[in-house]
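The chain below stands alone, shown as structure tokens; this is the form predicted alone.
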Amino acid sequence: MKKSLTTLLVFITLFTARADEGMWLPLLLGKQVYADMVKHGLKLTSEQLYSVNKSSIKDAIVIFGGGCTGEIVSNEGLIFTNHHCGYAAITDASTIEHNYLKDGFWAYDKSQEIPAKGLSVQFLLRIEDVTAKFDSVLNGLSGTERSQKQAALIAGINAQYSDPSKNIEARVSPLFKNNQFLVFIYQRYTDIRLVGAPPESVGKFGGDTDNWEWPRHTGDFSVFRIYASKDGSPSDYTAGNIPLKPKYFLPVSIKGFKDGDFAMIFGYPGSTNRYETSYGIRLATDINNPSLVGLRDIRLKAMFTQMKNDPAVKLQLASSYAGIANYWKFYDGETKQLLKYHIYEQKQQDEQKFMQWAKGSPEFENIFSEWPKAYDAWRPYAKQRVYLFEGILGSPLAKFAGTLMKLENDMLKQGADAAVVKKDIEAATEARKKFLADENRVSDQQILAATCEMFYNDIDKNQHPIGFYEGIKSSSGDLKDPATYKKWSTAVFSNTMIFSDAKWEAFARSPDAVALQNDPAFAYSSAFIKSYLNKYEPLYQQFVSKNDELGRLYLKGIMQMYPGKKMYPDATFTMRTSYGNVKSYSPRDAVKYEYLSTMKGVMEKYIPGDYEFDLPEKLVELVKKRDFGQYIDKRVNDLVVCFITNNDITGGNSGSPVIDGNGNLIGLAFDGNYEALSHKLAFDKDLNRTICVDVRYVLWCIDKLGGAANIIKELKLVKQ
């Protein structure tokens, strides 16, 4: 074994961790993590869910999309994952009419499978340590030239490692807060085929309500297929493809568990912090987190108005509304749990026993002397910061009329390139159609108006763009008014030529940094990103550039100050294993939540015509017949819906496969639970759970529900 991988299985054996707490690398689970496992009940090898000679577990799992997980369940490449992961995939493919988000979707044969344009998966191929490379150009460096020429060393590697001309991407991920580096391989197919997917009653019960609550009754499911040339390797959309033979796919188990059962989750957990500082969680609570929260709320009700009074904007709106949404309420619950639980005082706690340890040692003695000072020069502009990214910015008007920045650029250099003006322009052009197409002008017009006035209201005047607010001043009225500000945006929409073909294809004609200066929606856009980028990115750049540097060596420290205690690395988005249990819980006093929900709760919140708790007709009539197949539990004689346990898993996670002691699927993980959204920056080892739609649920929505029983026969069921 390579000296510098011998260091990181030290590393991952650092810190203390109970079983249901880590999201460990497959790769380096170590012998103490391993064995944990098989105490609590797994019956696999560590080469059965890792090998890169042989076909394991991790060659089932893949990136799907942008940044969820999708497991591979049968020999013919076919994908489970959330519904929310293939909601932008259902929302493109269909009409009004053809509405598969409303109605749903199933290919009942191969040649009605639709191409998901645009989408695309990964497969991991392998995973390397290159610690020792990083170790020998960064030592003894810190700050900015460390940072730029560590980012000069991902580059370098990523591109060594990469085959274009085999799909074949490289990445490297530090880990452990920059004192560790691996580089994963991936191998990206493009040509990605919806297969199925339940009506949105189904795949999104419960809405906006349920979200991040237990119990839920979801059927958070979609269907895809890879498909790959005759030799198996990655080819864009042809008629002439053919399904994927995959090296491993998972059996999907229908025979049930109970609680107390093992689970094991795979997957792509994008980021956690957890061992963010008190500065840091500070600055979460009071700042950053309330701060995007109110904005969101905003954006949310503007396009919501619209949505639920017409289905062609719904359609329209679902996909970008579904991903505010969800976050809008994490962040929400983040803050009430971290202030609940006191997380601000344990970090306090756990820095003062650091800083006893550290007196005396030159590396370490003075981190928590320039922490503060780092928080102290930035939190001034903290607000500042999130209100242009969330608020000015959350208008799609205003972002589209910021990407045109570059287009002003280009054309106010000396000397000035008709070239590259006019590859600008094209893609501008290009970007229009696409932006007009998404656009919801009603909505917009709110959104633009609200959030240009709270940033008059919340935001310090002095780091207004200067001159900006006293022009709509002049313009519109008083700045105190809210009139004001939906006057100032009703001339912004009508005057733009963002909206007008005959404006806009007169400024592509003759291209003019004067006339797009003066449009409105760009002067709006570009006063506020040129103010930031000019006063207050360095600013960030400075507090970003000392804060990974002491967050470096912080955890340098903690890991000298505990050595043989195990250890467990934040999340990068990288393939990772938690391991727990299924497992009831009890929130609060004299309440249990059972650790599964069936479809008797889903017939209680059932309520005809609403717009989160409807449900199919169809549905509806199969549960009066109680006619469950297979796939009824005969535990509690009813269909099982969801079900918890005590996996650690976060955002990236959604799709992954939930796996039990033998290696079958028995459900997809798909949110966590309220009492618990802290675990992005802590995790609490009593109250957090993955919730997760049971397998047996998923396939009777597909065979019951859609009739599509050709992708059960697909599948490897394992019964007993």
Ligand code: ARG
Second form
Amino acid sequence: MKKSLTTLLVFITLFTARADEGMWLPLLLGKQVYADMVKHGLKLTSEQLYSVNKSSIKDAIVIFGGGCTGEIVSNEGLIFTNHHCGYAAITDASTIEHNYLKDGFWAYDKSQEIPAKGLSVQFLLRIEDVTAKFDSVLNGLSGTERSQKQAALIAGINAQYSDPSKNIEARVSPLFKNNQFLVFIYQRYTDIRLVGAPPESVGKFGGDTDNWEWPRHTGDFSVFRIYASKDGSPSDYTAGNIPLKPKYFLPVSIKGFKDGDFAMIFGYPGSTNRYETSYGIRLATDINNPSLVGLRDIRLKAMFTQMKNDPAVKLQLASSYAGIANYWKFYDGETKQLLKYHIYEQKQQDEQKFMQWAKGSPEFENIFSEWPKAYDAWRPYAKQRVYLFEGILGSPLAKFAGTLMKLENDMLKQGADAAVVKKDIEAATEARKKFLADENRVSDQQILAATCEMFYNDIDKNQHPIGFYEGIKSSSGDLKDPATYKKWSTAVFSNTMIFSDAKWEAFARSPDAVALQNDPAFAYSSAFIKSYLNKYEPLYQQFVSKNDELGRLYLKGIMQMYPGKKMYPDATFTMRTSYGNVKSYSPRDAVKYEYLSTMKGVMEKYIPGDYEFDLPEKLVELVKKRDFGQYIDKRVNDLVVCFITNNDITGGNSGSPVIDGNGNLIGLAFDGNYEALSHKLAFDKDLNRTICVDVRYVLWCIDKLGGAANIIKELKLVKQ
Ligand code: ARG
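Having seen the form predicted alone, I'd like the form predicted in complex with this ligand now, please.
Whole complex next, starting from this chain.
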């Protein structure tokens, strides 16, 4: 009874978007969706959301760094984003003496702001539909011919719409699985400075234990500023740059809200695959996800042991560790939820229904007889691919050594070009410096041994690189004995030229392919990469292109099957808006989750000295005095810390503004909930929630904990 009911519900949500489901293109909202937003509580016109000519909310939203969202909150280019989005910039700015990760950082005037090297933000200038250009070229084509022509067309359009002299970058995004093509035109600003961040014990309170879970009590925010040249155009850092005057910025509301209030989110969701097939679900739950989780588990344990013991190593590894851990827990949870909610069976039913509909249509009727063949052909090699990328190359040394393959290639070319080799050597020498700065040898040596051993034990023998393990056997012993791999790994670490300045410099002076090939780190990494590239990458490409082809047809068919249905495209790290409501939920029978969490809960979780649940002393004192100032929520008579909404977001949305019906900022989205971790592949309308930090907690941390009233003064506060 229960199963068929949930099946039916998921089926409906898959094909007819509901209020909370959907990552809509702000350009193409359409009357139907806009009207539904109004019905849900939106008080703004669609022009106020997205306008080509006038300033609108979209102008306050930026791509922050490579994979997050940020929003402009002042007339002087101030940005709010998540702490975990600013994490790398915060650790980069930190030293043991000035440990901003641990202690937090606040600029009390602009001169104290810290340039974040390598960080940039991008504004979306406009979007254009270029589908017609693709249709005219691609019509009737299939397979590699189609994908090659498509790629060439994308490159051409990107170049045509870009203007490097103004840092204007255009990127075509194929939507609805290559059935629609929009070009997004961005402008990139490269002088970004760190303005403030809470101590990690606030910004990452609860750590990986609480990650992806509600109830949550994390102050996941950080503050940056965009600088530009005097005329407002993008410029790399120079002392003379001035704060950017933005086209638009979001007012900040400290009025509070209640369960059921309207909430919308603008941002950059990275990827979803809501029309994944049953075969894809199986591949994920059987092979891809468990392999990734098992390999990351080993790597994380090795890193954590070192980080816990040494604050310098902690600073060095923290950012990379956080990234690995985040999706380690995600994919573990995704598998559990996919199985628990029988997503495989649900997708099968969707496919049955499609096949019924497609009967007799030459374009669509064979999709689901071809698809399983493509999966059957790839499946035997899938695990090995994950073991290469998440295992073998999960060792930073092996990964860096693998990048030297270009150098090897250029050295081995007929009539090798000395100038090219020299360039390669210079680039490799630079890259080696960066690698060494981030390298923790103790953990990496363990990772190298463990992942090499796991590959041996878990991967079909005839997919091993030929001769490689025989070599370990003769140098280091029995391949069934873990000690063998430790011995071998120790030897790799002591003998590779990558760790020896003298050896590296000698090699750089007279580069020689044989010397490189004899380097044990290079020999290891390149053996696996070459074996993969020669034998398995071609099969993988065949699989991907077949999968793309069938996916495009499937979606085209679905759109014909449900004519007139308002559909949204899968996330492609392009700007989307999602609307819904602040909303409590029931994670399981007899349990109800409140829509907000408070300072009371922070204190309940507090464990002095703990790695994840410690708190700054000053915070504890302020709470004792109940010094919540204007940020207190009068209804709950406490500081609201986090809240949840039923908005549809995913990774990439981190840092996104949560906006009320009047266009005011009420929070920052920073996570999804555990019960809906299958959201990339199947949206669950009952369980899906977005976890947000309340902007009043953000301001309280800045003002009371950080004492940075200067930042508060810049904001446009909405008090009633
Ligand atoms: N799960 C969050 C996201 O993907 C990241 C949260 C970072 N915090 C952490 N404890 N790792 O956006």
